[in-house]
Amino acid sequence: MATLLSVSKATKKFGELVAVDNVSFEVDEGEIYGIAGPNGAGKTTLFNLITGIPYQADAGRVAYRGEDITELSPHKIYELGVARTFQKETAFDTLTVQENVRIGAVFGTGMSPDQYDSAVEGALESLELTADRDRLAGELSLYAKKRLMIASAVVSKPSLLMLDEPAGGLNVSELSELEALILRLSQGETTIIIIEHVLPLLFGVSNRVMVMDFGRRLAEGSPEALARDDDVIEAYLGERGKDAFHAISG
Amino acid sequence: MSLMDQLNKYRIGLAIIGLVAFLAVPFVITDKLLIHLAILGMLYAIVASNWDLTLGYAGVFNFAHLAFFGIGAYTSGILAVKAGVSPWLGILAGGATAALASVIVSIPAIRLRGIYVALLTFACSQLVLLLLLSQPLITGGQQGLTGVPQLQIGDFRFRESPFAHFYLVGFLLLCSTIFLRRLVTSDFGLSLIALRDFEEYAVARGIPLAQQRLLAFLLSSIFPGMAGAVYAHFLIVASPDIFGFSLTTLLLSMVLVGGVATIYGPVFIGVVMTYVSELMASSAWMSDVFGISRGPVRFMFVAMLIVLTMRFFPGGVWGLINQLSSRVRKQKQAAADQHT
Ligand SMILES: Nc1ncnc2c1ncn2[C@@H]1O[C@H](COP(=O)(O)OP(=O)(O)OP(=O)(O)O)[C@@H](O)[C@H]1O
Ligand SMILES: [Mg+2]
């Protein structure tokens, strides 16, 4: 399968702290690629330097469909078909739900007015926001805000959708809705990279998962393989946790 | 639904009533000073409402808008005095040079944030002033450019009629207001609000930051440039006072007291504030009470008004009207719901 995104030896430092340390990985067209790792591992920083928001990599290279996008401005990266969400639910609070989604469709997508009108309707519907369309985004509940952020990304029909912890703070039924949604999106033309702490969700949807720790790439493989990997378990649970894990799982 | 949405239902009727009322003003009000102030007020309202596009909608702390007005005034004035160019062409040229100046200021300004934008734009406007003062042979220096010809159509001289300037400036204000309202309710307006409210998210959704901010400067400079030109021909002088702190404060009060990000607020309050500030200047009691000369009193008053508005009604007068009207509507709605 063709490589869609290729990150090689990406590094980002904040002063002394190396938040992303020489990380390389590739994402194939059509797959769901998961990223896991403990708090502060550098996952969000990796998203940031791929999309150029709000900063670019200090070193290394990001290529999209073979084109170097390391130093491209963020809105150009969106134009290429890369849409991301943010870890903290984010919306234009003083605008309505419909306007929030519309912004995702109008700029940088090359759609005609007819096309974006219908794309907006489609995105509102697929994220069950049609009833809230005229409400101000600032009035929405957490889950609705998260859906709105995804709607404003998928409305552009992105080739690559990057979700940063979409499941944070959701209850069980919302989680299963989200899982269904992610699988539905990936059935279309969309390749997905997803950062997630909720491992059942992450391992449930991903074809491959990369685990990060201390800014580095610790492991990569199928969810099944990773669940047996000692280093991964240790990164999450610590030395004692690993022993406990083995005690339980035999 | 905001007040404007409600008014929208009757908009054709209201537009006709408004137009007739406007046309009737110079017939009803025969006091020359009042008409003179109305004309000035409408010119200032043009600048204030265009300023609102960058300050209110784009959230850019831009302090160059009066410079666009001044550049328009001097462009048309100099063209007419030194080159005999028709004032009507001068008005267009005023809009064009203001637009050019806006592009020059905005290129460095759009990448900066907050206070730095304010400093840069203010410095730019002072630079224009210094440039004008440094060329007294062309600009008249400190005294200003005098002998600017008045507007004229054939033998009809605008300053000899109580109606001509009033109607012309009213028409310019109307065009400018329609233009601005169309902008802010368009997708372009949406993109400015998005950038203002959440820059990172906005660029993550494909909005080109630099381009939209540059456009905001450019599109909001043309009418102030033209208004500046009309101002010079109306007063038959282009004066460096345009660039002074006092006028900047007055215009800022129109935007802030009128209501940021409303356009209508600065339009209406712009005219009102012009009267009020003139009233302050000519009334003796304020200066008696505070024991200072009359000149500064009005600017103290204007500054005080800005502070009080920001403290108690950050949405300004227009924001307050919208708030009240939506509360009334909600109460009516609640009452209606109870009946059913
Ligand atoms: N703008 C910044 N300035 C300084 N340090 C930062 C900045 N952003 C992130 N960091 C640090 O870089 C490291 C990686 O942060 P990052 O947000 O990428 O982690 P993460 O894997 O997304 O964690 P989480 O799961 O908690 O979201 C952390 O130690 C964080 O404190
Ligand atoms: Mg994170």
Contents of the next structure:
Amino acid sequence: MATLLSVSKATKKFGELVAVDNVSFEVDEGEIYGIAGPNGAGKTTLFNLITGIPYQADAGRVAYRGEDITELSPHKIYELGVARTFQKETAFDTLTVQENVRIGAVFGTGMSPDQYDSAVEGALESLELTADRDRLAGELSLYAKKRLMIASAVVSKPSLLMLDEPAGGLNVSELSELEALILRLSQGETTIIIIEHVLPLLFGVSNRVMVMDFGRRLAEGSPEALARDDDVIEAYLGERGKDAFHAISG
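Same protein, different condition: the form predicted together with its partner chain was shown, now please give the form predicted on its own.
Only a single chain is listed, so you will not see partners or other molecules.
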């Protein structure tokens, strides 16, 4: 497979704190690449460095389809085909679901006005929001808001979709639906990177997973390999986490 995203020695400091410390990894076209790690491990900061929102790396290089995007503005990176979501469910609460998604279609996609409607309809359908199209975003449930945020990203037809903790706060049935949704989104031409604390979901969808801790890359491999690596698991999650990993691996 061709490499879609390449991150080389990415580093970000906030004063004396090194939030991302010399991290390197590559993501191939068509895969789902998971990122795991405890709170404060640097996962979201890494997303920020890739997308330029709200800051860039202090050192290192980010390349997309072989092009150096390390210092590009966020809207230029978006135009290249990189879209993301955020941990907090972000939406314009006083606008309808359809209007929220339309904003994603209009901003930086290069679509002509007559293409907007088709793109919006496709995003609403793929995220199962068609029935809610005329509801105000502020009236939606937590899970519906999460799907709205993803719809507002996929409406641009990105080559790379970056999901930051989409499972937070969801119940068991919603987690199952979200897992199926993520797998369905990946069946097209969209590569996905997902940050997630819910390990059954992360391991269920990911082809490979990178584990981060204290801003560094701790390990990378298939979910099955990580679930068998007692040294990595104990260092990352301790005995309780080891049990969780083994339960997932069967």
